[in-house]
Structure formats: C-alpha cells, structure tokens
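Coming up is one lone chain in structure tokens, specifically the form predicted alone.
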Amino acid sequence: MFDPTIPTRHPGRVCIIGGGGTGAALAYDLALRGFSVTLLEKGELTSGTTGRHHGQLHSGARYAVGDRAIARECMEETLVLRRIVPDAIEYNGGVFAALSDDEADYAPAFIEACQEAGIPAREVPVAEACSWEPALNPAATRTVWVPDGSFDAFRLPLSFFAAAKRLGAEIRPFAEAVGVEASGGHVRAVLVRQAGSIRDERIECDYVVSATGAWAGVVGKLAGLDVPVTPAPGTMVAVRGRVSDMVISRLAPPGDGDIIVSQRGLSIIGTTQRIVDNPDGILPVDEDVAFMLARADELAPGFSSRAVHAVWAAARPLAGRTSGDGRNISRDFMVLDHAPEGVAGMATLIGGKATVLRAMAEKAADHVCRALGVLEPCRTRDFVLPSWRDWYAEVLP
C-alpha cells in the first residue's frame, strides 16, 4: 500500500505549470517533501508531448556512443521505474539489428559504449534474435540484445498524479496559466483561467516551476523571459497488431524511422525530426508516413501491410537552440533559474526524455528546496506508486 510518512509541512507554496510526465513527477516529489503544491495544465493531463511520444523505456543504448552520461542515467532510471511503477511497464528487452555492412561495422563500438555506460548489451546470433522475434528481418547480419522496454504514456504519469493527489497536491487540468505576477523582482502569483470561465484567478505562490516542455518558451514570455527551447516534432505511425514484444531498433547512430515499439495491441514506428517555431497545432507530414512505413519494412518485413491505426506528431522539448534539424542538441535536461534575469522565484525545466521524468523532477525539486531554504531529501525512489487506476478513485466524489 502507498502510505509514505510525510515530513512536517513547509510553508512554501509551489505552483507547477505543465501537466505532462515531468510535471506529474515533480508534483509528487514536492508533495512528498512537504510542500503545498498546485499544478496547472491548460488541457487534459498528458495532452501535450507526454501523451504522444513513442512510449519507449530507453535503456540508454541508443545514446551510448554519443553521450555515456545520458545513457547511464537512462539505464539507472529504467531500473527505478520498473520497481516503482510496475503495472505501467513492459520490460521485454530490445534488439538492435544491422541491415548493412556499415551497421554491422558499428556493432563493436556500440556494444563497448553501452557496457561503459553500465548497459548490459551483448551480441547474439541473428538466428537466436529471430527466434525471439520472428518478425525481425532475417537478412540482418548482426543483432545485439539490450534491456529496452516500453511504458504506457498515459498510465505511468497518472500513477505519479495519483500519488501527488493523495499527498495533498492540487492537480488542475483545463486550467491555463495566462500570466505571471511579480513585484520587486520576485514572482508572487500565477494568473490562471479555468476552462469555461471568463475570469482569471490569482494563485499566490513562493515559487513557480515551468515544466511545459516544448511550450516552455510560450510560458516564459508570460514572465518576460526568453527561454532557449527548440520544439522538434516528429511523425509516428501506429499499425494494428503487435509486430513484436521486444523493441526493435536499427543498429546505427540515431536517425529517422529506426525504432519499432509495441504498445498494447499496436506497433509504432518512429520517428522523424524537424524544427518548428510553435509547438501548437503540429500535424504529421505526409511524405514522412510513406518513409516511416518503408523503414519499418526494412526492420520487420510486412509491417506496412498492416492496417494503419493512427498517424500523429509530437514535439520534443530540446534544450537550447539550433538552425539544423535538432539532432545536434543533447538529450540532457537542465533547470534554468531565472533569478539572474530579474525574475527570482521561477525556474524552467527543459530537455530530457520521458524515461528520466523522475530524475528530472528530483533535480527540479532539489533546486526549489535550495531556493526556499528547505532541507528535505528526495524519496521518490523509495515507494511503489499507486496504480494509475487510483487516480480515478482520487478524483471521483
């Protein structure tokens, strides 16, 4: 049973803007440390990037060659999430397959990088990999097993929301932050407009954290800030039926259309990447769909013959700015304190990946504690979260 001991309540009031996975984990972390927490989300919970991503639980293998630190962090967080949110995760493993000579030559460097990052990758015979996943292209020349998995993009954050709610956090979907009020160089309140209302409500707080992902720049402007975030949408295609249980990836540096993830009764091929100025109203690109299906057929022949269930796009919140396609920007995350810009009492959490949502929240919560002079450690590793189903029990009268 989820029943952690709560420390003495602190007078600090924290307002979180953004109801995706990171906001959910942060609301839980801060409530567990004894803060009064209000979370605002302009739409339904997880209705931004969180509810539209691939759903891959990254072991970190994909990033190991380019960034050992990020890869190691992904591996560590997969183990934490497996333990604290078990009913939202499928930990079936993954296979990286080489389909060309160049990709086969990439295998030794890939395996070495994974092992240096603490990821127990190992090469397996192609025949063995195909026995695990018969849909895998038998023309593959080398295959590598990694501890990848998948998770439900809605249910996992909902478990964090259920825990936060049980600890006293106020979670408010359909409540849009429309202003940040400051005086004397310090944030004093957030102005919020509830859906269906014509009046703005003033929520007094001691600290504001923007956990709005690709919308961080939009929210930053409410406080007169220029937040360096690059919305980088990508197209994904889901077909009906499970092509595989394991995650199937291309044995190559990260690129477009190189991962197949099965979710419940669907298989998803992803993704492409482009840069936009505005993360709202993003639509998939038609030519991307044909490209993705063709790439999926290379990994799992016959993928494109399945009925298409859905096509969509999601905007990654890359930390920083770029003039290219964004692949040169690190997948690391950062907490930006806006006090040096004249807006004390506000920070923005940007970058990162869904797999490290708990670690991102820990870093942001540590920052809030330092800013408000509170000495409370992070304990979000210590408790198995309530089921996502408990969220409905918590919100129903």
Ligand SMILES: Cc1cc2nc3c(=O)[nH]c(=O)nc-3n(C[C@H](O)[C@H](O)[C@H](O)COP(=O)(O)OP(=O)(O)OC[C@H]3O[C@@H](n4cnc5c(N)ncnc54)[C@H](O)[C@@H]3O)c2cc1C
Second form
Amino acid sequence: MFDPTIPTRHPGRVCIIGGGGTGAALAYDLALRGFSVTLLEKGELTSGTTGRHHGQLHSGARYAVGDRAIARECMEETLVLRRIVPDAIEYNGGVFAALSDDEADYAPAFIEACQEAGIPAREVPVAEACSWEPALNPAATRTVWVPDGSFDAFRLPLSFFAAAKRLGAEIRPFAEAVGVEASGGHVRAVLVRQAGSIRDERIECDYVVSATGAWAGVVGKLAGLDVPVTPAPGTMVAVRGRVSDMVISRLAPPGDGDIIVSQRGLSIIGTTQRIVDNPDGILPVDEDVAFMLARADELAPGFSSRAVHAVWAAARPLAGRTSGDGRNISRDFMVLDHAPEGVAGMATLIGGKATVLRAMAEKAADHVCRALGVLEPCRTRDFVLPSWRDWYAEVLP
Ligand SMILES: Cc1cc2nc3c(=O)[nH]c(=O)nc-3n(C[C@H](O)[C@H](O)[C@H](O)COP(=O)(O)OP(=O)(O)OC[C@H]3O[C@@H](n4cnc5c(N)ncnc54)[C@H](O)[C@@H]3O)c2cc1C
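Next block, the form predicted together with the named molecule, ref. the form predicted alone:
Now the full complex is given, and it begins with the chain already shown.
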C-alpha cells in the first residue's frame, strides 16, 4: 500500500519540463517533499529516449573499469529499484563472456574493478554459464557472473508517475514548453502549448527544472541558455523469442553491439553510438542492423536466424560536448544551475542512465530545496511505489 505522509505543503511551485523517466522520478521526489509540481511533456509520457532504450538494469559492471563511482551508483540504485519497483524488473543476473584472447585477459581487471565498486562479480566455469544460458556461445573461454537485470522501459517510469500523481503532482502529456519567462534575472513562468488548445498558457512557478534529456539544448534556448548536451543516438534490434533470461554481455570495454537483453517475449541486441545536432526524428542506420546481428551471433549463435521484430534508435543525453563519437563523455549526470548565467530559478538535469533515475532526481530535488530554502530530506528510497497499472487507475475515470 503506497501511503506516505506528506510534510505540510510549503508554497514552492516547481515546473518540470520533460516526461521521461528522469522527469517522472523528479516529480515524485519533489511531491514527496511537499512541493506543488507541474510536469510538462510535449508528447506522450516516455516518448523520448526513456521509452526506447535497451532496458538493462545496470549493475554497473559495464562501467566498473572506466569509472568506479558510476559503477557503484548503478549497483546501489539497482538494489533500491528492486525494492521499490519490483513489478517492473526481471532480476535474472548477467553473464560477461570472453570470445577472444584479449577479452580473456580483461577478466582479472574487470572482476577487480567490479569488486572495488561493490559489485559482487565472480568468475564461473564456462560450462556452468552455458548450463544457465544454453544459447551462450560455448566457444567462450571465460565467463563472469554479475548482478545485472532488465526492466520494462515504460512500466518503470509509469510507477513513478503514478506515485507523483497520487501525491498531487499535475502530470501533463502533450503539453509543450514553448517559452520561459524571466524578470529581474529570475524565472517566473513557463509558457505551455497544450495539444488541442488554441491559446498558450502561462504557468507561474518558483523554480523550473529541465529534464528534457537529448532536448536539453533546445529547451535551454527558450531561456537564452547554451546547455552543453550531446545527443548520441544508438540503434537497437529486437528479435522474437527469448534467447536468454540473463543479460549476456561481451567481456570487454564498452563498445558497439555487445549486450543482449531479453524482455518479455523479445531479445534485444544493442547498441551503437554516433552524435547528432538534432534529437528529433532519429532513425536507425541500416549498416548498424547487419553489424549488430553479426555481433549478437558471436555472443549467442543463431540470434540472427530469429524473426526481426523491430529496429529503432534513440538518443542518449550525454552531459557535455565533444567533437568525436561521444564515447569520451562521461556517463555521469549533472545538475546545471543556470543562476550564474543570469537565469536564477532554473536548472537542467542531464546525462546519467535510466537505471539511476531515482538518484538523478534526488540530486536535482536537493538542489531545488537549497535554492528555495526548503529543508525536506529525500525519502524516495523508503516506499514501494504503486504498480505501473495504477497509473491507468489514476488517469482513467
Ligand atoms: C540506445 C540507448 C540504449 C540505452 N540503454 C539503456 C539501458 O539499457 N539501461 C539504462 O539504464 N539506460 C539506458 N540508456 C540511457 C537512458 O535511456 C537515458 O539515460 C534515459 O532514458 C534518459 O531519460 P530522460 O528522462 O532524461 O530523457 P527522455 O526520456 O528523452 O525525456 C525527455 C523528455 O523531454 C520531452 N521534451 C523535450 N522538449 C520538451 C518541451 N519543449 N516541452 C515538454 N517536453 C519536452 C521529450 O519529449 C522527452 O520525452 C540507453 C540510451 C540509449 C540511447
């Protein structure tokens, strides 16, 4: 039963722009701290990157060698999400497989880095890994178990939306922020264009958080800001049927086409990375598809003989700028306060991963509390969220 006590409401009104997972988690966190929250999403909820990602609940193992702090955070958040959103998660574990000498040589550093990050990775005999997952390539020379999992990209944020709504947040899909109004160097209101309405609306607020992911640059411009975000699309291919229950990854530094995640009745190989200027209308790249099916066959022979169910692309909201393919940009997230640029009362929350949406929201909500002089702690670890089904119970009559 989701029934948290809410502190006495204080007068702070926060407008969140962006209805992906990050915005959902932030709406919940701020509502739980007693703020009046309005969330604007220009399309359907989760219609940005959130509804199109791979769905891997990252233990952090993938990042451990490169960045222990990110890996540790993923592990901690995995455990929190397992507890508070259990019905969106399949927690089946993961296996990293070495398919070359270089990959076999990577194993000791990989395991050590995982353990330093608090991830209980352990090498297992290849035969044992193959007995767990018969689709795994038996030619693998080393295999490592990690506590990876998968989650439903859509259902996870819907639980946060349901919780936020139950706490009084106003969640408005098909409501595009088209202007940010400031006076005296402080944001006063957001201008909104609601689909179907002939007149723009003005929503007065004390603070605005842009949680617009790959669109953060576009939305920043509404307030005259130059937000450092790099939209970095990747292609994914889903085939019919479950190749495995566990997440199967390549025992190597993060690269292209190196993870198979099974979700419900599908198996998804991902992904690639390039960078673009405009996050709208991103399409998969044809050569990526052939490449990824070939890579999937290396991890799980026969993957490509299954019927292709879907091919799609989505853009990572990388926090920072680059002239390369974006792999040099950290996967960490940041809360950018725009007061130093002359726009007080507005921040942008970018970067990160879907796995750490709750932690991203916590940092951003702490920031809003500091800015508005509110002393309410984060409590989003404490309650099991309503089911994603309750979102519909909340919105349907
Ligand atoms: C190919 C790929 C695979 C990935 N796989 C994984 C994975 O397996 N596991 C994992 O943890 N993470 C994964 N990620 C990362 C994860 O998908 C993102 O970090 C996360 O979804 C970003 O969520 P968000 O809410 O910040 O952004 P989004 O979901 O993009 O939300 C931003 C929203 O803002 C809205 N918006 C934009 N402009 C306006 C406006 N003017 N007014 C109102 N609304 C507006 C957009 O419509 C959008 O819905 C992957 C990313 C990619 C690209």
